[in-house]
Structure formats: C-alpha cells, structure tokens
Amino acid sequence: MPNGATFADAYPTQARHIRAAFWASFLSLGVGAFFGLIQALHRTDILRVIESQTYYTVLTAHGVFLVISFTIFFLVGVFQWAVTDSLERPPVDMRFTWGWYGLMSLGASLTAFAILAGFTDSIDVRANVLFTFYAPLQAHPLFYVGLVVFVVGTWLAGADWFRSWLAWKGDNPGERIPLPTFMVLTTMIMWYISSIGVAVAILAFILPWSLELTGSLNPTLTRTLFWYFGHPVVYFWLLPAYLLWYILLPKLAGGRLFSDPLARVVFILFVLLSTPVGIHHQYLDPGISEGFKFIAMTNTMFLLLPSLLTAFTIIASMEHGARQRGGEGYFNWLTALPWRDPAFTGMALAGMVFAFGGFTGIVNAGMNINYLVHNTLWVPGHIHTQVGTAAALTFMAGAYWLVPQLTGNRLVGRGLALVQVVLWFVGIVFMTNSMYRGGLVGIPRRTAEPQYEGFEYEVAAGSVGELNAQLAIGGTILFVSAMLFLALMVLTAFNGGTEPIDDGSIPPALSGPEDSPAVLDNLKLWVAIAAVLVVIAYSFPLASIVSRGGLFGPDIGPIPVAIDAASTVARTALEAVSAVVR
C-alpha cells in the first residue's frame, strides 16, 4: 500500500465488505452486552425485569451473540483486511466473497430468531439451550440449522483466503508467505480440523433428533464432539487478537515486530496442540475413563508454550518501540509508550488481563484443582478474562485504528475512546474478581437463583453481598463501555470530510522470515501432524463411548418437557400406598 494511503483508498470494494462484517459484529456486541447486563442484575437480585425461567433464554442469547456472532464476524473482517493488505491483491472473485458473508449473515439471523422467539408465547420456537447446547437440552431445529449455515459460511471464507494465497503464490514462486496471511491460513486450518466435531454432532445426531427423525442420541458422544470443537474455538476467537498484537501493536508502540519466525512457530503450535485437549472440559463427565482425562490434562499444559512465546515477543516489540521513542532504563521505557492512544492502550490492557486469565486457565486444566471450581462462577470468570477481554477489548481497541483505515474518516473522540478502553478494564476487574472469588466458595454458574434457602456460602473475606455488588457494578460498567464504543464507531463512520491521523502501512519485522527455515511454511506437513495427533487423542475415547452407549444411546428424550403435576403426585401417592400394603 502506498505510504500515506488508507486501506479504503487502495481497496475501496474490499473496505466496504470488511465494514459490513464489522457492523454485523458491532450489532451483535450491542445485543449481547444488553443481555449480559440483564444477567448481572438478575442473578445478583439487584434488578429483575424478567422471570427466572426466562433467564436461560437471556443466557443463551448473551453467549451466542457475543462468542459466536460478535467474535467471528469481527474475525472475518480482520482476516480479510490482513490477507488483502499483506498479499497486496483483492480476492479472486468478490461475488464469492460477498456470498460467504451472506451465508454467515443468514445463519446468524436464523439462530438469532430461534433464540429471540423464546421471549414471546405467540411463536412456537424456543432455543434456551445455552451456548453449549448440551443434549438432552433441545432447541428448535432452526437454531441448529442457523449454526450449520453460519459455520459453512466461515468454511467458504477460509477457502476464499486460500484462493487468494494460491493466486499470489503463482505470481510469486518461491516467496515466503507474508506473516499476516500465514496467521490467517494456519488459523483456518485449525478451524477446519476442529469444526468437523461440531458439524458431525449437529448434522448426524442433534439436528435429526430435534426434527424427530431419530428417537434418541448419546449425550456423552455429542458432548465429547462438542468439546473436540469447543476448546479450539476459544483460540479461533483469540487468534485474531494475536494477529493484531503481532502486526499492529508494535507499529502503535513506535517500533517493529521483534521476530517474524517466533510468530510463525506460535501459530503452528496452535494448529498442532489446540484440538487434542478438549476432554479437559469433561473431567467430571461419566463415561470417559480417568486415563483419557489425564492424557488430555498433560496435552493441555503444552499450550502454555505458545502463550509464553507470545508474551516474550510482544513485550520485546513494545520495548523496541518505546526505546525508539526515547525510553530508557530497565523499566522506565514503559513510560515512553503511547498510553494516550486508545488503540495501543486497549490492546496492552487486554494483554495484561489475558496473562492473568492464562494462570487461572491452569487451574481449569488441572484435574484435581478443576474439581474444586467445576461448574462454579469461576468458569465464566475465566471466560470473561480470555474471550471477554483478551479478544473483545483487543477487537474494540483495534477498531479504533482499523475503522478509520476502512472508512477514510478520522476517529471521533480519541479521548473518549481512551476512557472507553479503561472503563472496560475496570469493569472486567470488578466482575471477574467477584466471579473468581465466588467460584472458590462454590457459587454455581448458569443459574438464575445462585442463593439457596437455609444455606450460606462461607466467604473467607467480604460477603456474598459484596461479591454480588462487585458483579453488578462490573457488569454495568462493561455495558456502559460497550455502548460508548458503539457510539464512537457510528460517529466515526459518519465523520466524512476528514482523514485518519495514521496511514495504513505496517513496518517489517526486525527478524524477518528469511531468518527462519522454509519448512515453517509447509502447511501440508503441519496439517498431517495435526491430524495424527487428533486421531491419537480421540480415537480410543470415542470408540469407548460408542461401545458403552451406542451411536444413538439409550432412550433419551428432550428437555425441557411438560410435566402434569397432578398426575405425577397421584402416581407417587399410589406407589407409596402400594408399597405400604405390600
């Protein structure tokens, strides 16, 4: 891209497509944040505007709108920018590009309709099965159809980016894959491998069951297939943030990426290690032997390596930038960083929260410690530090640089944008502090009524009331921060007649691809090794599950079910009388 030019100047058609993806993402953020506020106020019993039965529809909407729609629409926008900018060429066929975006939008709309229809009795459609949709919880078939269409859209998006790379490769034989494109392609390889699990779970078992084409299913099997996909999907949400940390954060710091080869190694490690570890989400599930769970725990610990390599590389890049700006000393260089830049500060704060969340993830990954926090408020605390901040705050901060590049307009309210990212950081500290501490004393997750009559949680410091106050305050601050972000994005989109402060150029790394072996770019090799690791990790557990419960399991009916209370009481009374007579 020419110096001084924005992405919108160089690729106006592609910029329009990316803006469309971002607006779908931002709309989902607004809806999901609204439902998050309702949750925070309801479960703390501070303000209840819904019945507790409806809470689970709210919880489903909060999860799906944020961790599926918000994150993945933003992902495809960032990845389209990264591929187009680094290959310096548009997609092979923009009609195909708009086609996969249309499929994703259709799928998201179908799933959203299935969830939101649950708020009215006039439409016989329900989907209060939460983000994980574990059987025997059953949603309307539209919910599952929408998810399938959405995922197919992402598969086609990946195919589009591979087509662009292959076209570039034909024009540039022997050249190393540009780093941003390399990150996109390896992320999509991971996505293709992992999303097979959820596709099989839905298409072969859950969707036919919801359509009453099959009478039953094996819940342990579908749950295992979900978590085959469920752990890698966390990295699918996070790796766009990694891309922005590696590509954009060093530029904003005033320097250059420390090491291109280390970045390639990190993304290869995610391809290899992210999928064979999903069973660590099922430590308390019956039907899976302890030996398989121990192997999953061991594999999970290896995922610390790419995270630690990332921390080293990004901090080194930031230090280089700070010293280019005049920073000195062992730690005083930190004061030379551009802390008044909302894009830089937001991503830096997101990285700090991510580091803390990584340590809490070790608790989740360890079998014996996991037993203490399983299904407690600790788990959403971890999710909100990782996806809810490492990914979400990075996306919002990155948007403060990307949206001006995509519109050609100057960001409105840089000072307010700085306030917004700091507000998010403060809100997440309040909320997750409450969640982690509440989880340690056993406060459950995924319930509208966490407090039980005649029982008190033994909080070592403070009280349950103080924890609830922190959760409600944190959730409210996060909602305000999200609304402020959306307002700034809308104002920037309409801020015509202005120009961005920064150009769209990305400086080369201090250590470039020429400093690494070419085998790092051998994508076929890494796909083959990843496939072998997946087969080793999952073939025996899946065979054991099927041998015990069959492909379609025992006679498992859908939940929720209608129960005739009078008949149930009468039958119970008759059984009791018969027992006495006998």
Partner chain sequence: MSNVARQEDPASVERIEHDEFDPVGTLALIAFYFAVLVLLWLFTYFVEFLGNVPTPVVVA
The other form holds:
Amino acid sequence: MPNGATFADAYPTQARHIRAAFWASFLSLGVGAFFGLIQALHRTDILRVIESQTYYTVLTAHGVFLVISFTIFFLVGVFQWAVTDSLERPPVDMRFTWGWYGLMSLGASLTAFAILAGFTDSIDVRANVLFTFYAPLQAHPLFYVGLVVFVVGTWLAGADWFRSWLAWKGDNPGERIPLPTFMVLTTMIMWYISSIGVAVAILAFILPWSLELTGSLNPTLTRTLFWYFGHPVVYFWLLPAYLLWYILLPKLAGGRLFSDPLARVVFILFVLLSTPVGIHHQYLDPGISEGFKFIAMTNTMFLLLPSLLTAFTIIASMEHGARQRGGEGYFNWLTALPWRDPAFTGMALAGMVFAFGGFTGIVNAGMNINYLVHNTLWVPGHIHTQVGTAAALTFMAGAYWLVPQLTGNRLVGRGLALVQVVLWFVGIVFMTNSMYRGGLVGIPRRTAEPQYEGFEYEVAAGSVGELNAQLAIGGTILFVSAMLFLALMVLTAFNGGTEPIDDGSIPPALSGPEDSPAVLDNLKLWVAIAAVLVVIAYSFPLASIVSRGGLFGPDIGPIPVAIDAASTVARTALEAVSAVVR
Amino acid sequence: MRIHQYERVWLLASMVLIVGFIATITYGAVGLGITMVDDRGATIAPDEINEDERFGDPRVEQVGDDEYEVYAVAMTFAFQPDPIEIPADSEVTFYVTSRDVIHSFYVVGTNTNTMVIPGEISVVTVEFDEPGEYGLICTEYCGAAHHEMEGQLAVLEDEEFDLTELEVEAPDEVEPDGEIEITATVTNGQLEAIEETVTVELGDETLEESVTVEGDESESVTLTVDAADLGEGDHDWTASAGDLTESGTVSVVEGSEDDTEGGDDA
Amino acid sequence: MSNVARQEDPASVERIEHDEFDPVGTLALIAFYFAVLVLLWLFTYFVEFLGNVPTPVVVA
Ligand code: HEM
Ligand SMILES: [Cu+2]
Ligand SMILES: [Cu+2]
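Output block for the form predicted in complex with its partner chain, input the form predicted alone:
Whole complex next, starting from this chain.
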C-alpha cells in the first residue's frame, strides 16, 4: 500500500465492502446487546418486561446475533482487510466478493427472521432452540436453512482469500506468505475442517427431520456433530482477535511484533488441535465412553500451548513498544504504554480478561472438575470473558483504528472511546464475577427464573441478592458501553472531510519469517495432519454413537460393529494407569 | 528458528502447566475414583419407557446393604419419582433417562450432575453421607417452562428411611348377611427383615398383629367381620403399619353386589 | 532484518532491535501469571471441586 495513504484511498471498493460487513456486524451487536440487557434484568428478577417463556426467544436471539452474526461479519471484514493489505492486491473478482457477502447476509436474515418471528403469534414461525439447537428441540426449517446459507457464504469468502493468495503466489514465487494472510488462511482451514460437522448435522439429519422427510434422529449424534464444530468455532471468533493482537497491537504500543515465526507456529497449532477436542463439551453426556472423554481432555490441555505462547509474544511486543518509548524496570514499563489510545487500551484490557478467562476454560476442560460447573452460570461467565470480551472488546478497539482507515475519516470522540472500552471492562468484571460465583453455588445457566421453590442456594461469601445486583449492574454497564460504541461508529462514518490520525502502516516483526523454516508455510502438510488427527479423535466415538443409537435414531436397532473394541482399549489404558498408580 | 531464551523458558513452563493439569485430573480419576458419566448404561427408546421393568415404575430400590438404585425419568417439565428419598450414609446409583428432549439431572450445589439424553441412560453413583434436603433441577433448556422443572431429593436419617408400603384390600359394599374381609398387606422394599405391628379397625372390631416381613417380601393380615354385627349403613375402617395409615368406608346395604374391587390403596 | 520506515511516533525515543531487546518485563509478568494459574487451579480443584460433595465415583 502506498505510504501515507489510508486503506480507503488505496482500495476504495474493497473498503466499501468491508464497511458493509462491519455494519452488519454492528447492527447485530446492537440488537444482541439489547437482548443481553433484558436477560440480565429478567434472570435476576429485577425487571421483567417479557413473559418468562419469551425469555428463550430472547436468549436464542442473543446467542445467534452475537456469536454468529456480530463476530463472523466482523471477522470476514478484518480478514478481507488483512488479506488485501498484506498481499497488496484486491480480490481477483469483486463480484464474487460481494457474492459471498450477499449469501452471508441472506442466511443471517433468514435465521434472524425465524427467531424474531417467535415474538409474535401472528406468524407461525418459531425457533426457540437457543444457538446450540439441540435436537429433538425443533426450530422452523428457515432457521436451519439460514444457518447453512450463512456458512456457505463464509466458505466462499475463504475460497476468495485462497484465490487472492494463489494469484499473489503466481506473481511472487518463492516468497513467504505475509503473516496476516497466513493467519487468515490457516484460520479458514480450521473453519473448513470444523464446519463440515455442523453442515452434516443440519443437512443430513436436522433439516430433513424438520421438513418431516425423516421421522426421527439420534440426538447424541447431532449433538456430537454440533460440538465437533462447536469448539473450533470459538477459535473462529478468537483468531481474528489474535490477528489484531499480533498485527495491530504491537504497532499501537509503539513497538514491533516480537516473533513472526512463533506466530506462525501458534496458528498451525490451532489448525491441528482445535477440532479433535469437541467432546470436552460432552463430558457429562451418557453414551460416550470415559476413554474418549479422556482423549479429548488431553488434546484440549495441549491446545493451551498456542494461547500461552501468544501471551508471551504479545506481552513482549508491548514491552518492546514501551521500552522504545522510554519504559524502564520490571513492571514500570507498563506505565510507558499509550493508555490514552482507546484502540490500544481496549485490546490490552481484552487480553487481560482473556488471561483470566483462560483459567476458567481450563476448569471447563478438566473432565471430572466439569461436574462442578457444567451448565451452571459459570459457563456464560466464561463465554463473556472470552468471546464476549477477548474477542468482542478487541473487535471494538480494533474498529477504533480500522474504521478510520476504511472510511478515511477521523475517529470521533477519542476520549469517549477510551471511556467506552473501560466501561466494557468494568461491566464485564461485575457481570462475570457474579456469573462465576453464582455458578459455583449451583445457579444454572439458560433459565428465565433461577429462583426455585424447593431450596435455597448456599452462598458462602455474599448473598444471592448481591450476586444478582452485580449481574444486573454489570449487564447495564455493558449495554451502555455497547451503545456508546455504536454511536461513535455512526458519528465517525459521517465525519467527512477529516483524516485518520494514523497512516495505517504496519511495522515488520523484530524476528521476521526468514528466521523460521519454510515448512511452516506448507499448508497442505498441515491440512493433512489435521485431517488425520480429526479422524483419529472422532471416527471411533461417532461409530460408537451410531451403533448405540442408530443413524436416524432409536428406532433403528443397534448395528454391531467392531467399535466397542476401541473404546475398551481407551478405557483399559486408563485402568492400566490406575493399576500402576495404586 | 530463532527463539528467545525467555521464550524457551516459558515454553517449558507451559508444558509443565499442561502436564500438571492432566496429572491432577488423572489423580482425581484414578486416585480418588471419580468417574465420568459414560456408556455403561444401556440404551432405551423413549417409547419403551412405560414397558420397561425399571423405568416403567420410577422408584428407589435397595440392592445391597447400604446400596440403593434410583430409576428416574426426566420429561417436560418434571422428574419422576418426586420427591426422591434415600437414606444417609449409603451408596446411591441414579439411572436417569428422558421421555422427550434433552434434559439434565442436577442436584443443586453438588457434583451430582449429568446430562439426560433421550435414548440413553445416564448412570451416576454417589455417596450421601449427611441427611439433608436438596433441590433437583434440569439445567438444559428443554422448552418454554424449562425454569419450572424442579424436583426434590431428600436424604433421610437411617431411622426415618424405609421402603415399606401398606396396601389394603376392602370391599365397598356388602349385603347385610355377608362378611367383610379387610386385608392389609405390608411390603418390605428393603433387604433386611422388618418387624411391624399391623392394626386393622372396623367398627368396634380391632385386630392387632405383629408381623415379620422378610426383605423384598410382603405379609398380609386379614380382619373378618359379619356385616350383620355392624348393621346397615356406612362403616369406617382404618389400617396401619408403623407410621403408614390407610382408611376407607364400607357400606352394608341390601341388594348390593359383593365386590372387593375398588379397595382403597391410595 | 529489513529496516522499513518506522512510523513517526513522538513518544518513541529509541529504536531497539531483536537481539538488543531482553524482555525481562514480559518474563516477570508471565512468571506472575504462572503462579496465579497454579494457585487458582489448586484452589478450584481441591477446595471448590472436591469440597462440592457428593461426587460421582466408581462403583466398586
Ligand atoms: C450488553 C452486553 C451483554 C449482556 C448484558 C449479556 C448478558 C447475558 C446473560 C445474562 C446471559 C445468560 C443467559 C442465561 O443463561 O440465562 C448471556 C448469555 C450469553 N451471551 Fe451475553 N451478554 C452481553 C454481551 C454478549 C456478547 C458481546 C456476546 C458474544 C459476542 C455474548 C454471548 C453470549 C452467549 C453465547 C450466551 C449463552 C447463550 C446460551 O446459553 O444459549 N453476550 N448473556
Ligand atoms: Cu470447547
Ligand atoms: Cu430443562
């Protein structure tokens, strides 16, 4: 990109396309945050503006609008920016690029319609199935059709980026893939591998069943296919935040990325390990042997590695910025960071929250300790620290830098923007503190009225009233923060005749790609290894589930296969360990 | 690859953490014997539940000295049986299945927590040491009234707990020249024999008898009275065994059919 | 190592390359994080979890 020019100057059509993706994302954020506020007040019985049974329509909308629409529309925008900017070339065919955006919008609209129709009795369409849509709960077919169309849109987006990269490769033979593009491509590989699961669940089982083409299905099978996709999808939300942390945050801190090679290693580890772990969401499911759960647990624990490595590289990059700005000492350098910059501060706070949320994720992942927290309020606590802050706050902070580049306008209200990111942080601390502690005393998630007749929660420190107040206050602060963000974005979009403060350039890494072996860029190799790992982790559990419950449900008798052998092997291994230890 | 020395240190520390986490969990599984809900339960189609020997009649059953089994069914929006009563200091295995959608079975404030999936049977064995009252809730969204799906789990003192049942067979109507037979049957659901004093009263007649009921057996006591001794009209009866009581009314009327059906076994 | 034009940032007083940069602050912070993780884990596993009885166990 020509020096000194904003992205909007250099690629006006592409900037328009990315802005369109961002607006779709921000709209979803606004609606989703409003529903979040309703939930926070309803659950705690502080203000109930809806009937309790409508709560589940709200909750479905909250989940789908925020974790499907808000996050994914934003990330395709970021990815489009990253690919175009780092390859220094627009997409091969802009019509195709608009095409996938159109498909995603169509899909999201269909699904949104199916959900929102639940608010009125005049349309006979319902989809109160929450974003996990566990069968045999059944939504209107439009809900599923919309999801499929949306996901196909993202697949085509990925194809678009691969196409750009191949075109670039033709012009630049033998060169290393620029890091931002490398991150986009590896993330999309992970997405392709994992979203097959949900595609099969919907297309082969749930959609035909909702259209009454098939009479029944196997709930454990569709649930397992969902979680085959459901864990990697969290990395789909998170990796664009990682991309911003690796690419943008060092620059914002006044430094440079510490290590390009390790960044590549990290993304490769995500490609390899994100998918063969989904059974960790099913630790408490019957019908799946303990051996499979143990394997998923160990894989998940190793999946910590790329995140722990990221922590180091990101902090080191910030420290590099701080030192260049004159920072000193073991901890004092922290004060030399640009805390007045909302983009920087937002991302740094998001990173901090993520570091704590990482711990709560370890608890979720810890197989037997999952008994403590499963389906309690602890889990939405984890969700909001991770996707609700590590990703969402990073996106908002990133937008403070990106949107000026994409519009050519200066950010309106830099000071207010700083207030906004700090408010989000404060809100999330209140809300998730209440959720984590509430979860530990057994308050369930996903319920309109966690006030039961037959018992009281035993809160060791504090009280249920105090937990409720924190949840409601935190949720309200978050809502205010989200509205403030949207207002600043709208104002910035109309802030014509100005220029961004920053020139949009990204400094190179301290240790560049030349310091790493070229094999890291061999994407085919990683795809192959990832596929093998997935087959190893999933073929036996899936076969066992099908042999227990039938492909299309309990009506079909068990088909004996040589599968029990595998689960027995896994269990025997565990028992052998136990014998040795005892 | 150029990796900073501190980064190597952190890489090593990270591996230590990861292995440490796995080791703790393995210790929990192997050292402490904590086991996961798994595939040891059989499968059962939701439409087979009513005919099933265990789930057709959701209940608590004693299977060993201090061992009990609970066959429970989750459905929109209730648990069966409700309340579930078990004795303290015993080993209880819950077998839970679902009639319809996915539910959960969560004893609030404990680690007794499992998903309940239609077609599958969740099996969980726990030991309740202390008596107490627990909430039992479904934590998986299962429909519009999900938040009303609640049951009770009562862990009773040993003395308060029994699986004794009293059933009474008595006629509703009897001819003035007929005989009234009231049979009280005590069933002992536990394994150890119990001693019960069974009392049956009708009009001025009282029968009191001590019975010993062997484990998993039942014993009956019958009181026979001539209708003529009571005279025409309604006569109340009561039968009791321990703290269980049943009562009802028998009418002595002209022209009725002597039927012993409809005996009160509420 | 390429030396691409650095952005103008009035606050940056010097320029530090990879080999002259010793991220001691990072090491200190991350060591602290390590300790926090270990303590939180031990507390959550051994106090919160194991104290939350009864817990499903192996049937003898
Ligand atoms: C305005 C800010 C927000 C508020 C007040 C809020 C509030 C809540 C509350 C109270 C719940 C728990 C509902 C229940 O289990 O009964 C919830 C669930 C959830 N929230 Fe948020 N939230 C907010 C923002 C977000 C954001 C930004 C995201 C993600 C990007 C998010 C994702 C989710 C998800 C995935 C769930 C779980 C849904 C489910 O269980 O199906 N939330 N939220
Ligand atoms: Cu997961
Ligand atoms: Cu429920």
